[in-house]
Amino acid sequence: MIEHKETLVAPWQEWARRSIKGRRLLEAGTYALTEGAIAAGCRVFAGYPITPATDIAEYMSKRLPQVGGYYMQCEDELAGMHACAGASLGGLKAMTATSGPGYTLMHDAYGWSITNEIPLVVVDAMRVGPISGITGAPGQGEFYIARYASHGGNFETIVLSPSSVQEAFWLTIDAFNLAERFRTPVTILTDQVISDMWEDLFIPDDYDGLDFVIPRKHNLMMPFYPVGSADLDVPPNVIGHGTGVCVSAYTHTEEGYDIEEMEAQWAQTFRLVNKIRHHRAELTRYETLGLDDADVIAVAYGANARTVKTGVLQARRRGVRAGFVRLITLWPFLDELFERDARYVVCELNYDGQLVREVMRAAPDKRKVHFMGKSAELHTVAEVVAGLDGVARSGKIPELPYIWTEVR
């Protein structure tokens, strides 16, 4: 058998084997959330408290201040959003952090932030649902919604998914520089389980000497809205200078303002789809394990994909060629990490399936995609080298219990 290979993806790869000055702690997700964000220049927390997201409303309300920032505790999620796109054209970074119930809530002013490309970033601690569900158990409800975040279509999202409390860190000052380099909000989809739970965390001592966050820079020069073109690293819009810009929810010129035209119309829409389509490599953050040989492959993301990648090496363990794909970019999806001609099992923690049926969509033959999807709790190592075993053996999942295996 081929020795497994693991690969994984992502800018704070490099960013960790810098020598960077700093102290382990014993934290949570949601610390590392919070830290992550002060690091990237966060400079204004809005929200509603929500569970599991309510520490995070707590920590910054006790870091902002200590480093010239604002906390604002407001009377919903939508008021939060709103007051986070505001922060961002006054020229500061803004982060707001909800769980599914209000970020359906912030979606139009998701809407606003897209269409007129103002820079913030999302925390969405899934928990299980419908609606409020449980509040102390984890989910993958909102896969979908945080593709389709506003309503009208005519756009593109940027949507990451972290595994680790360490991970949670990096990832938001990844999230940060994607959102000023795209002028996008961009969400980070966690669970109940990261947002919990306590790990080692690493955090550098001297957060102003990170030289790989980028700055807020203004854009005080017209067109604020370069519309018709793909272009990044355009900086940001900032209000408040003299420069005159509206802000509108609706089609509008380069200037921001309404406007009713055809060609403005498609001018918009192609620079909100096509500066995300177009800088696809740009987005690509992934981790997989064994593809080289493997004949059947389990999908997964966020905490469920740890038990997932254990069960992946248990099952080679017993002679099954399994490999593994950990989706972190979730949103544009990475099509080209299903090319293989292979079966697949895609583990997520919904029993409606979403994640599978873009699987579905990018592999070769929608047949082998086989779905184990579960509800409230983590996928057991047992059940995953059991689906992985049954699909090697005989294309079939075992029936297991509170496991469903059908997609319609």
Second form
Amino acid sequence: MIEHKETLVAPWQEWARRSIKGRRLLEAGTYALTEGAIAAGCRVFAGYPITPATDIAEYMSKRLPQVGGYYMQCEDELAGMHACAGASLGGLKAMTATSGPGYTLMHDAYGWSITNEIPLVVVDAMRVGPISGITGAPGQGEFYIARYASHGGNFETIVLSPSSVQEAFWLTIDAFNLAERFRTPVTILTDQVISDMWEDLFIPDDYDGLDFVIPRKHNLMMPFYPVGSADLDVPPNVIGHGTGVCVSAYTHTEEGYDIEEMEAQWAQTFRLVNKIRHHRAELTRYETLGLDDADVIAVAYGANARTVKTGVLQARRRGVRAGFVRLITLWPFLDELFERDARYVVCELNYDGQLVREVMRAAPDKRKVHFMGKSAELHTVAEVVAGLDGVARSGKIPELPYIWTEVR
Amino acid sequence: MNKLAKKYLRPSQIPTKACHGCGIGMIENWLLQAIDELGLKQEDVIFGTGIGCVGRQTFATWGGDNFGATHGRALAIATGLKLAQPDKKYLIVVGDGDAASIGTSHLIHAARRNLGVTVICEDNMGYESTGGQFSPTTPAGYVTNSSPYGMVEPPFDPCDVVKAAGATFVAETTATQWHQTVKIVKKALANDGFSFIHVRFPCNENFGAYALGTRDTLKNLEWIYEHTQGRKTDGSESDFVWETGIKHDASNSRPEFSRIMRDMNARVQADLAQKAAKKAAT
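Output the structure of the form predicted in complex with the partner chain; the preceding block shows the form predicted alone.
Now the full complex is given, and it begins with the chain already shown.
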């Protein structure tokens, strides 16, 4: 038996310890994402069908009317996310779900929701790209797109990624809470495997009794936009309560009036960037294993992290001092997890190399950051073991079919 | 400042940045008159706009709650908002770009759903805030900064589009029809469903200058008037005519979108309660 220390840092570790009455099910990831949203108080879903996120829409169309919510099937993803933003401005928690092709169409609304500080949750079940690519296979091609989910810069985003059906449930509640606290859209970046996979799932019987769910509050007075401030937990603005709030696409004053001045742009950007940067500790979620003695550390997220973790444990059994980092928070990027002067093997589901570039930036020596890119299938345990073993022995990933190691 | 502006608008936000002689302020004043005659208060009406001349000049003038959407998406936002705030009146004031070009799919589907909003499409027949390019409502043959040889594409009539899609109130007026526009806006706001009003108005700086050859407000209004009447001031027939007035009035003839959704929820919840009661009894 090899000893290893496993760390999982996420708020639901605390939630799950409570004696919540509930039931165990065998259910799909899409089901968990839907039920997590409803448990978090989501009452509007507006979206457009797309594989592999369609099941969320179908579950929502059944569940929302039962709890007094509204399911809207829109004319396109542009309308879907804008309708969610409208509903959230009207005071209802809202979510949309899509895959890569729809996610890029949502960026218009994403930017609008960021600048107007509208709480929302967006699920992107990643498949293989570019464009339609392979619709029924897992990909991880929206790592950077999710960070830059709008044009124009001057903002930070929050992106989370679950790695099991159970985690998808808790993480959805978590995402809604963060959206409320930070007044911003939150992306759940999941993938085709987690969405479609059926797994053991515990869900509470009574959603009303969940005291860790942050309820919607309304900001009923000025300032509507605390520009120049990084304050957390400012209640979201609401339309329809006669507050005279102004919401727009423009750079705004604290009343919401459009303004074209450099100083106003500075103050708005300070708010949008620093409300997230100054509260990074509130956003840190990850899992690590064996980091205290590791020579070579495998890095992954989402479905892929499952086989990678098994590979790490097998490599340790073979005598390789291997460690494991699984990112749950993808953005803001957790630089602090890459401080150890070790070799890193980044396993992700794209050939161009996305996560690996961030790890290269964060690690002490980017020459010691190795890439194992694959697409349309998870890394096999054997591939992960071969990669870790090769890097530990010779500082190189051996040649493996369908594995890409070039980044530059 | 006139009485209506004092009652309904934000003194700090007017006058707007609109060009000299622009019709947007005038039409907004007519909207206020209709709102006032219906006895509506600031908090009864949510004012939504888009991008471009009409979006920029009307955004945040309304004293109540305002939203300025991304380009074309005012109706998509209003669809979600209406679910959360079904009891409000919605005045969606957008230009021809928002309604008839970039956001036409949302216009069509809002009409299909009979979403309870009143859309005022203030049409200056082109993209004037970006310097005067043609739009889908620019009359054929007219010169703009992106149709220097004349507009060669055929235009379309957004009223026909929304009527075909199922709008329950459709009307067209121009910036030369004050009283008619006020009456029509009042009827539109009384429809618990999708109302669409197409209002043409002159742009002096771009459409006027390039298509009509003058920046003179009165001359540009005269051009609008001639095409509203179908006859020029010298008595000859104009090159085309806009048919104004109420084009389709099926007000309150079918259920409004958010009402349909709430009715379905009531039905689903009643079924659930019945099933639960049956289960408890057995």
